[in-house]
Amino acid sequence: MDENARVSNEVVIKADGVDFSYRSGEYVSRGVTGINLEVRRGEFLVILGRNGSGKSTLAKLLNGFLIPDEGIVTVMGTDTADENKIYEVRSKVGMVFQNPDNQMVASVVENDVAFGPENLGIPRAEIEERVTEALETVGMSEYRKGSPNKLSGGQKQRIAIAAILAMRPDVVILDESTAMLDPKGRREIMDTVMNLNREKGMTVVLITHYMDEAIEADRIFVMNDGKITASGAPKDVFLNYDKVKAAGLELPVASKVSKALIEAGYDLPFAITDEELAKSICRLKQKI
């Protein structure tokens, strides 16, 4: 799908001056402060931050799991604080969490994927259609009749994504959905996410602390101590290394190497992917 056709100017989620704190008796712990952001239809947006930065709190605010203390979050124009509209909000913004085992509700894969639509009262024939389409989208059709318990972590997470897709949301938020997976499982999920966004045009918000997962994003928001401290296209954010470092994050490997070569005096463009770095080095070698 052409990128210009994929990302529109329509704002599907907006946070305006959002603050949120956790309270337990007299104890108050700040979650996020002064959050302003917009998610556009068709966008692949990444929220980066180390543990405790507030990124998962923000994820839950974006689909109404949490309600702001101050400010407002709207989903396609609907205020998430409107109790009468919270079901509508959550049907438009689906969330995939960190632990795939906690998201399994049935002993057969197709039943797990069908659970959401069944609770919506969708007719049986349409549920079958949705389940088939969702499993095809995540590449798990062959496991339809199998048990989720026999799947790998990455495969379970793909089933969790299929279960959300069967609800036909406008936006999918993945909250640290690769954190408990091995490298192969992480790659499976990222391939699935990229297919959803690039080929299907799905709006995706990825919450992560893995820098390499942010490389393909349309935009990145960096969080530190409950605040957004940097935002923009990946290359622009990674070029601003001081803010990345202050947030407790490291550059992707290709950017680290590229930065070191540039600082050593080599005439190279700043790279964020292995492919960009390899091409730059090849061109440099041809000049020598």
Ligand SMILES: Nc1ncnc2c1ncn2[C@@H]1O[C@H](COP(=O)(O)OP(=O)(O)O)[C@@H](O)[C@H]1O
Second form
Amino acid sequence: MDENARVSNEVVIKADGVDFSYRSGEYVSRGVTGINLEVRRGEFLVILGRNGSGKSTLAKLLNGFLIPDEGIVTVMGTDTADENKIYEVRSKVGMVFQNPDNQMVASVVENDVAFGPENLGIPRAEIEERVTEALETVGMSEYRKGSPNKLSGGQKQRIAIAAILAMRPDVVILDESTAMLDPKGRREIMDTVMNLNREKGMTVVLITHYMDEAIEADRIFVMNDGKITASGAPKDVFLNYDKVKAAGLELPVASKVSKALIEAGYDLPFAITDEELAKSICRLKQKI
Amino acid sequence: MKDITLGQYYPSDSFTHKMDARVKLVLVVAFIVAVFLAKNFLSYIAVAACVICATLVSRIPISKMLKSIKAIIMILIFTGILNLMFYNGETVYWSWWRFNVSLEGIIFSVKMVLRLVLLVMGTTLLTFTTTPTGITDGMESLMSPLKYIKVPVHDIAVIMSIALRFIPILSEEVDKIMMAQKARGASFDTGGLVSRAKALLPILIPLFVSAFRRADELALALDARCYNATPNRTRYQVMKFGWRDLAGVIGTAVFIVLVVALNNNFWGAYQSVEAAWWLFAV
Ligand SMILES: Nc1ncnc2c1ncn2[C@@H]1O[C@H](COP(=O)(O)OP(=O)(O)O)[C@@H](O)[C@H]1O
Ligand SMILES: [Mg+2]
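Return the structure block for the form predicted together with the named molecule; the form predicted on its own was the one displayed.
Below, the chain from earlier opens the complete complex, with every other chain and molecule after it.
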């Protein structure tokens, strides 16, 4: 797979100096401040941060659920503050949420997936095509006529992803969509997301507090107290251990082990995946 | 709480499953009218035959149908006994205080129970053979003339669809909350009426809290899927009046005519057949 071909230079979403705080009457609560970021087409971008760090607020700013107090967010050139184009923005930036049960509106899988395209006024024949394709992409074709109630958490969440894909968005944002799932369900969603990005070239913004889900990202943004405190390729960000720790996050096990070994005086490179760690330990053993 | 067969779709490819949801809705209403029209046992037999035919073409297993009757068994027993006791018949067999069991009472309560059973079977056939989405789409389509007097027909349909989808989820949640409260020593089936009602409070409060949180997220999810983006919304579910629907309408009409005819003694044809005459007379 050619990395350079997958990620293009086209900027799909751009946030420029964005501030947002929640207000209800007198009471103001900080949402996010000073956000600058660009999402490029084909990219797999991960936003990391602990509870309350402002990840969901940022996500909602990216698809026009929230409008910045300061600064500007554009989706393929369209300002999200433009009320006349809000549905255009939302159909381009699809959002998957945490609880799969609370995202489904119909009692039959295919009708739920068709709901978005119906709202957009897509002709019937094309909806049919889109439903088929979306369900195929997430590997849930055989459940098409069934009820979502009897499915596992991971399967339900895959339907929720299909429902967004059926709108043919340019970007899919997943806001902690793995947080409520068991390890198997998490794996299913991560596989689906990776397949979506690597095979279908879909631009993905994954929001999570699990660092191991960020390993394969093109770029990572670490959030803390409503600000982006670190960004870059996974390895660079993970090496920046103090910032990761300050943001209340845990390094993946491989990184922790290799870091401990380096600190103990062993000569091996910093690793982020288990395979990397295993290889460098083998090499180390051969040397000794 | 466990058994919510009333309102559960049974996937299949049968004749009835393929019918237009709108037609099925209208036919069910017609069927309900027919049940209430039926007066004597012969017309009840006709209605029962109608239900049996419909069940056969729907390929719903008998066990499924029986289950839906089991769900209302207490209501059936209650109705049967009450009508039996309080009916003021002439041929009294047994009498005590205000209760009289008479021949007429027996016949009347059998008819009432039969009527309920037929009603439940007929209406559950609709929910067995039509997806909740089909039912809401059908209702939306039938109600669509109301749009001209500014009734938000589509919104009502979406609300109905969401309600149907969340009934099993919320009932599962009630089970979970009950279990959690039981684990803390709560008891829901002892004590008097007041203390039982009080015991429900620790279930209702978490249920409402959770329902409102769900509603919040659901609103976001609807927005994320561009709900109300355009007034020219399209429809995925096709609804077309086909040959099956025509056959269904004709079939049901035949049964209704039959019921009316049987009610009216076939304009004097019974007297010649003694057994038929007896069934008619009671
Ligand atoms: N609807 C809201 N009203 C008021 N404050 C909110 C609301 N949603 C979030 N916040 C506040 O904004 C901050 C960031 O929250 P959020 O974006 O949900 O974080 P995360 O998704 O990373 O857990 C928190 O301090 C939270 O209290
Ligand atoms: Mg969040």
